[in-house]
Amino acid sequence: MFNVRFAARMASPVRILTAVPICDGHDSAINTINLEFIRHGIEVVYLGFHRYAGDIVRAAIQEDVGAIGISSYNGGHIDFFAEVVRQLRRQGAGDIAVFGGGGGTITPDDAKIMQRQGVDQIFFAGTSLAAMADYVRKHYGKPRKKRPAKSRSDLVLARELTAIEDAYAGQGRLKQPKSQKASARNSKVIGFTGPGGAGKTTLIDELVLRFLQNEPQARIAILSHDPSVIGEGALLGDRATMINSQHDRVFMRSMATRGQAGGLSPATESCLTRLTKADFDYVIIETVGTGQEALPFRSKLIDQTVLVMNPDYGARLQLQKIVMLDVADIVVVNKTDLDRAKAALSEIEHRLTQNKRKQELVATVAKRHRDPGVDELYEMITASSKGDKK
């Protein structure tokens, strides 16, 4: 459990982005350079390469980072990394800070012109991984103010998260007012778990274009952990394997376990409370990688539990070691394209049948697109929201 005498000593980390502009797919530097910043105690929340400016300041806002590290090579920087400060400053958030490099590629003349236009720092070849990461730290740590109410709602949320974890962080944990904790919630919470490599965030991303394309004016919240250790750094990087949730209509955030064992931050179910206060149809929990023994879901905020599995889980008395088959409502076997997914599907099915009491089993390849098995778990998890609304 999280331990508070701990956490009253513990910072908030420092917590910026990454990211690799559309039409570069050089990204060994950026990847070592997270590494460094993570082992200086900073969490990097990485959106992968490939990425349009709307994309880097959309993740960049909802995450409210302190700064946003753009790697670039392919020679369009001037102009990339300049309609990145102007999207942030059209957005109400100017106070997030841009900064970057791109080996030999950006030159000290075009340095000059990108400071200019707001850039805030570029590194150039040769500047040391510590030195880069003495800087973020130096720089982008300092407390970030409350935004004006008149603020754009995804501004104003994201900046509430961050309160939400800093003064976990402080304190170990979060006084609630009554008023709060007795509204009523307007989303239906959805909590999604596994052992990692299961493909939970790939099958979350899928269940999201469901979402988008079915219903068209759906909001829907992700709430996506990573773990760290207290005190140090983490690499938040579900978001590098997001394609359908970069949209203006899912917000996702991105989460460090902080210390804390089972698969969720200490301060997830404060922030999961406020989501769901927010005007979002769905929430979207998705934990750290589990084992056996995880039960990350004792919350009453989450409506349905869904356990995401892949076939080789090992030999069937595995099966009666995870717990969590005794508590989801569905069970996702996904990966089904393997050799022995047939008969996994068979011993898990079996293993269900001990449980005596209504379970879904529902068999997905979710890296396929528009596979049915993500249909039907689509299909699931729709039918049971319009039985609440009835």
The other form holds:
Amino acid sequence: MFNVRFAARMASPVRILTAVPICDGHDSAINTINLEFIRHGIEVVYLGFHRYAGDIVRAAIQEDVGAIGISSYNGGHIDFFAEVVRQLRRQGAGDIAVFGGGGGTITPDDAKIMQRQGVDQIFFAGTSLAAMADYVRKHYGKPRKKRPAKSRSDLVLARELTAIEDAYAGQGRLKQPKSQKASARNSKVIGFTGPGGAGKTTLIDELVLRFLQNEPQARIAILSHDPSVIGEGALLGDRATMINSQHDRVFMRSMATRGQAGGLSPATESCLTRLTKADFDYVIIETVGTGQEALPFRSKLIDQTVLVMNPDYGARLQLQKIVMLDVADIVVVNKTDLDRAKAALSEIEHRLTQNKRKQELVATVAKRHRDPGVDELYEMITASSKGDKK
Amino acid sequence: MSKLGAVVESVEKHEKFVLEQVKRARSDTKFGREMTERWNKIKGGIPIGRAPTGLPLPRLALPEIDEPGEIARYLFGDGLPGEFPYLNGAYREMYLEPLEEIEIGSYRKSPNGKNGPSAKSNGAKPKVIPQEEPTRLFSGLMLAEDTNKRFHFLSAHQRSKRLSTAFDGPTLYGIDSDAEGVMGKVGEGGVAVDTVEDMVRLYDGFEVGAPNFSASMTISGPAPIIMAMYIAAAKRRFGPKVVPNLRGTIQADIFKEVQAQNETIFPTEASLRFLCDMIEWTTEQMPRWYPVSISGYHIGEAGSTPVQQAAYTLSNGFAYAEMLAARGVPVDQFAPRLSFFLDCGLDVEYIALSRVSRKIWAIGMRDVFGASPRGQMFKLHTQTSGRSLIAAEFKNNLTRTAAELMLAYMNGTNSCHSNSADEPFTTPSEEWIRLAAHGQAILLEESGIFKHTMNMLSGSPGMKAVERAVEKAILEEFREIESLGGVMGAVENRYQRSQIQNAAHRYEQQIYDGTRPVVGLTRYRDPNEEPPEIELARTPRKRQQLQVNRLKRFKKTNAGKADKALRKLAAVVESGENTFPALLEAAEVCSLGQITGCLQELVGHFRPMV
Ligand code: B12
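Switching conditions: you have the form predicted on its own, so give me the form predicted together with its partner chain.
Below: every chain and molecule of the assembly, starting with the one above.
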């Protein structure tokens, strides 16, 4: 038994989700704990502070984590932890453990009540960081059981994605799945790439808002990537900043690259294949912030690639080296409220005309509410999708 | 370049200027003589008081120097208390007992900076204006009437009524108590305020327009809305004439929310706009109000180093000054109404952190923003460090807080909150909050450390060494922030957040690797310690339900009027005009959540940063 668990742990990092409850911004403890967990090889999906129980549970199911760690300081913890446990069970995800802490605000008496209500473990003030990391590695890295087929689709899908990731982790490179015929899939797949700091995550979240508003039935999947090294942990934090994507019609999965260069994970292609077979109208992939020469998307599954840039990309010389500028269908210059925006736009436009193929250029300020540039991007993406999926 | 780069230059220029004056005092005999004469005159004008034992002591202690260069270094580099660059204090006298006998005629200044009645040279006794107590205890629990009771308990024995208000989680996030999923948080960690009616209950029995009353409100994300509610409540109780007399502080500092406290509810730019609207309105209409408390406390408590705390706080302050100046608000209208709030923990930097902050602020405001003296003064509230207080053998927290209080007063803070020993567990019970208040009284009233002599502990060689090291490190941080495009640019790059997080991680690691000994936890631990008996302030479900019911009733009664007020507010927001007058109207008939919701609809939600 022990050996099996150990082997599984070697194969795939322990994966947990952490968050701070609604109306609570005490994130110092959880930030420190996140950093410590990653150092101990744990993959942490961090959902951020001021989070509703429902958002935490949805995220934990989609991310298929072994446990949820909650850091609560502003009181009401007995109710809040109980609500998380209750919702997990109601959705058939009672196998996800709930643990946490809140310094001295959670008393030993509270902890007893909470444990009776299904909380696994409370860490009191004065617990060393190493002790907590050890506990998590020991208890939350068990191999996952398959979920019964009659479970809700999110649950099944999430666990299948885990199985795919585990397979890659265990045996190194698997054979890439044969790419399917377009007819076999239901979704339009859009790939977003670009250098770090260009604002990809914000842009995607703003697009999601428009999908949700304009297409009341549409379901969207997001595969987002953060860098990690083999055998080490990762902080997967994109979810925390995506305010519009915390939605029942959005399925989001955060992936660590687990040592692969180029901005994607070894398991991305297979996960993507799986997602396109589900009932999503749109599947969005976001790469890690990439270097200028990288060409992350080689997949035939991708219908449209979007390169997101920041006006501060540097000297014109380097513009020539950005290979993605040749292959992107849409180039977004985000943060065009910055000084250099005008110059950047005309340089990039000039560069694109040399390519002599149909590429679109759009200027956005994604952080701005109701930004017309993002509206335009939304139009570009949806215009080409209606009926003409590649 | 943002103005921060100019601030760095101005501080460096000032240091150079001081050195030049030192040299000149040594080489230019006429100037040197002037220095010596000025010095002798200052010394000669210092009144002598007596300790209870009869020991005569000067009201102001000065270094024992008589060499013109050193005099110049002191007068230009440090300044007397109340004089540029205010290293030794924003005011001439602080914490001192009223002077019974004046042996040498001199003038005094009351702590609000105005000239006090001058002692007549014929030796007549000056009329003594009792100073305000600097003690200010942050409190808030359950519903408005419960906090009101706590306020009366705390201020019963104070000459001046200085109330400091803590709000509960939903209020801090601009959410109504009847919103889904927040019930358990209502009245926890602070008071629940949803409407103007709660605001009326909160300060019931206090004359909010009286000169000896001031209220401070610790809230930032929805601060303009809460400010409007406070004004609306004051008007309900005392009529519209009360408005210009209102005294107090609202925290309202958005930058530190984005960097450390995490209570921003609108996108940063929109939050800053609402804030500046409020500052512009209040600095015109409420000249005794401090509409922003630029805070390092939360940065420090989130785990930053003391230097990061001071550097981020000061740079945030300069960024506000830059924004307000850019909007066309005259510097002498806003600068005197900016106030500061710093943390004080046990790290050695705290020996001089606030002293250096005061100096940098003064130089920057004078030389970069052209502020007059009242706008150069760094008016400071300090809170002892909550994070330094721990659960294990928690009664030791009394000693920790006492040491921190000592540091805070050595730094010349203008007001101070001392944490209760039960800090790690709960909103304090009356027992522990009483001891916390008494700690300050013991230090300031019982002991002779601060009440006889200004500068009693200023300027030791060690303190000077810390000052110098800290100042250098703060300027280094300023340069880094400037290189990222100033405060806004650095914020967008997550610079401050990531620096704070790394420092916090290191801090916790150092506790467990022994670098930072913690008594009762990693040293001298009692192996048999049992969990302590602590009286917890938890809001009973029935009280929470009462708050919800009251709010629902308010919403029903005001439904029609609320709609109208919100439509008007929306129009003003879209028009780009100052939103504060429309907020004032809305606050009469709308709940906090209704106003927040209306604004979020228009400007969006804050996008949290990791
Ligand atoms: C730091 C702090 C702040 C900082 C927070 C900065 C930040 N970004 O986090 C600031 C100053 C901003 C702040 C503000 C407020 N605070 Co505060 N704050 C604290 C303080 C001093 C320390 C908490 C802390 O981070 N400790 C460091 C961590 C690492 O150690 P620890 O708490 O002992 O936790 C250990 C374990 O429990 C474990 N752990 C913790 N969480 C988790 C999670 C997981 C998954 C795991 C495995 C382990 C674990 O890790 C630690 C390891 O030893 C406490 C009092 C205290 N001394 O504890 C008050 C305290 C928590 N705050 C309190 C309050 C009320 C507030 C405010 C609401 C005040 C107000 N009305 O304005 C605001 C709200 C802020 C917000 N946005 O929500 C109250 C809560 C009272 C209650 N629940 O009844 C406390 C208890 C103080 C008090 N007595 O009043 N606060």
